[in-house]
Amino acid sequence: MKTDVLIIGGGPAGLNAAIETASRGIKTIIIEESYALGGQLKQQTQFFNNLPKQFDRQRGIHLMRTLIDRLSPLPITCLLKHKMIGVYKDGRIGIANDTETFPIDAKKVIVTTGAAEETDLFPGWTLPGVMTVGAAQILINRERVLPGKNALIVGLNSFSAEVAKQLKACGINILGVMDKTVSVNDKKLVEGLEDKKIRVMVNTVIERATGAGEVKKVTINNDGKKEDLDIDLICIGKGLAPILEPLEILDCEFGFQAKLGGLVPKYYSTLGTSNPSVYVAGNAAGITCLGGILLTAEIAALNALKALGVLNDNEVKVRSSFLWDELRSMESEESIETFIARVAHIKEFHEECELPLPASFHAILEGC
């Protein structure tokens, strides 16, 4: 197969990038490991208020439908249940499903593989009944299955708090949301849980989980005091880390930015990586909010179109400047530290490559 743009990952970033490229008449292929497009939006019933201007406030599952509806009339090939497995010597991308392996010859590749949930290790963490908050959300919103009756949430962040509220709304007794940090700066997050009568425990760790065949009890250390809780569900929400394997295979260079999720690919202000054919967007370019996921996809797609000669320099410059301003606004609303880390990451790579930043980017730097 041959294509102008190959997009690896069919979540919100991949879908938005594909809309941008295919709407310009560019041959576009999306490969997605799952049985359906949409990524984590498939089970996200919560409202998202902080979205780019072209999207109204809406639930995650509705945003997925919005993106797929926009994509449907466009000439895009979607290969579901397919994944990237390697690169041939001639540069073609190796793709496989359950029955065959074949190459795709792509002029440009946009990697939008998203992120994976980080886990937490404690004695008993392998017992049935211990899962990530994302898995619990899939069970209640997609599979319509209650994962337990009495739950403890490990990790305090916006996602784990949202899932805690959804579990409680389903009738599950939430014994608490705990975190090892001594204090929480996000008072709004804590107040949102306390309004739902959900206990928030800081400076708290799990000492062990026990049970015969499944988790039945957990011992926690709450600010120096041991406490036993009868539970049948532990949901771990320790945050996200970018999924990087395709970028490793594509020989991209990496740098470390803790605020972006740890190890992330090095990239320019164009979202182009050290591999001149490869762009990165969404959580694969650093953990961000949903608005950031969608906007980085647009920026990467625009610059891929420019590299293909579809868009001229001025057109990309004007739109990119607008998108970066919107990205700064959205990421700053969620966490200014994320945007500062992203800009620092870009600046470092430009300096390392002795490549001046675009003049339009200097205004962004000054705003940090």
Second form
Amino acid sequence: MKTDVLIIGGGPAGLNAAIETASRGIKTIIIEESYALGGQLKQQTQFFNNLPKQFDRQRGIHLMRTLIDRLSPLPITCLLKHKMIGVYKDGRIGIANDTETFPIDAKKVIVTTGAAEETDLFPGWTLPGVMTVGAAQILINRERVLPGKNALIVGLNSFSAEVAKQLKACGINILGVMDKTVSVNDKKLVEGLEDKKIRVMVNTVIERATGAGEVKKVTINNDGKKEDLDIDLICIGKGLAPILEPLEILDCEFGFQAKLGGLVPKYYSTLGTSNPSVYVAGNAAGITCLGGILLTAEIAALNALKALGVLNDNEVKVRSSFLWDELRSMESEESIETFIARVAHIKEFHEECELPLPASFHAILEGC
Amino acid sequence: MDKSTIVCRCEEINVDEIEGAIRLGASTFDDIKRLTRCGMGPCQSKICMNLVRELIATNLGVSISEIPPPRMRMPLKITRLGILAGKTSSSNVVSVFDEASLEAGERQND
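For comparison with the form predicted on its own, please write out the form predicted together with the partner chain.
Zooming out: every chain and molecule, the one shown earlier first.
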């Protein structure tokens, strides 16, 4: 199989990048390992207020429909239940499905593999009934199954708080949302939970979770005070880390940026990596909000189109600087630290390669 | 931390075994993997990767940013052997294994 652009991962970033390339008449293939496009949007029923201008504020599942509707009239090949398993010696990408392995010869690859949830280590974390907040959300919104009756949420952030509210709305008794930090900077987050009568516990860690065959009890240490809780569900919300396997196999270099989720591929202001035919976008390029996921995908797709000679320099320059500006405002609204870390990450790589940052980028830096 | 707490759930490797490997000189995920089978189960270290890196960092008193991730190898996802080697059109993938052994040999010669 031959294509101009190969997109690895059919989540929000992959879909938005595909819309950009395919609407220019560029041959595009998306490979997606699950049974349907949409990625994590498939179970995200929460409202997203902060989205790029071209999208209305809407729920995750509706945004998924919007993206798929925009994509469907375009000439694009979607390979569902296909996964990238490696790279051939000549640079072609090795793809496998349930019946065969075959190569795809792509001029440009955009990696939009997203992120994986992090877990937490405590005695008993491997018992059935302990899962990530994302897993609990899949169970209630996609599979329509109640994961438990009495739940404890470990880790306080906007995603875990959102899932705590959704679980509560499903009739699950939430015994508390706990975090090991001493205080929570985000007052709005705490107030939002307290409004729903959900207890917030800071400076709290799990000593152990116990139960025969499944989790039944948990001992927590709240500021030195031990407390036993009867529970049958622990949801871990410790944040996300980018999925990097395809990038490593594609010979991309990595750097460390704690605020972007730890190890992140190095990339230029074009979202191009150290491998000249590989671009990265979405959560794989550093953990961000949904707006950031969509915008980085657009920037990566534009620059891939420029490299393919489809768009001219000037057009890309104008649109990129507009998109970078929008990305800054979108990421600052969630957490300015994400954008600052992203800019530092890009600057570092440009300096390492002795490649000057584009002039339009300097204006963005001054705005920080 | 309870020493019997499982870290790698696929291979059932606990904190004690990992700290034992660190005492023997392990300083990367791959060292731990070679000594204990940690990360060699069906999930291929997708769940325990950062837990183990954190344990190494804490035990050696360094930042997690200094602990490299495990070397990722092909095939990246669970794949049936028959699918890897079955059809003529896919037989090229055998080179996946050739490349792997070649690389290992090169590194040994370094």
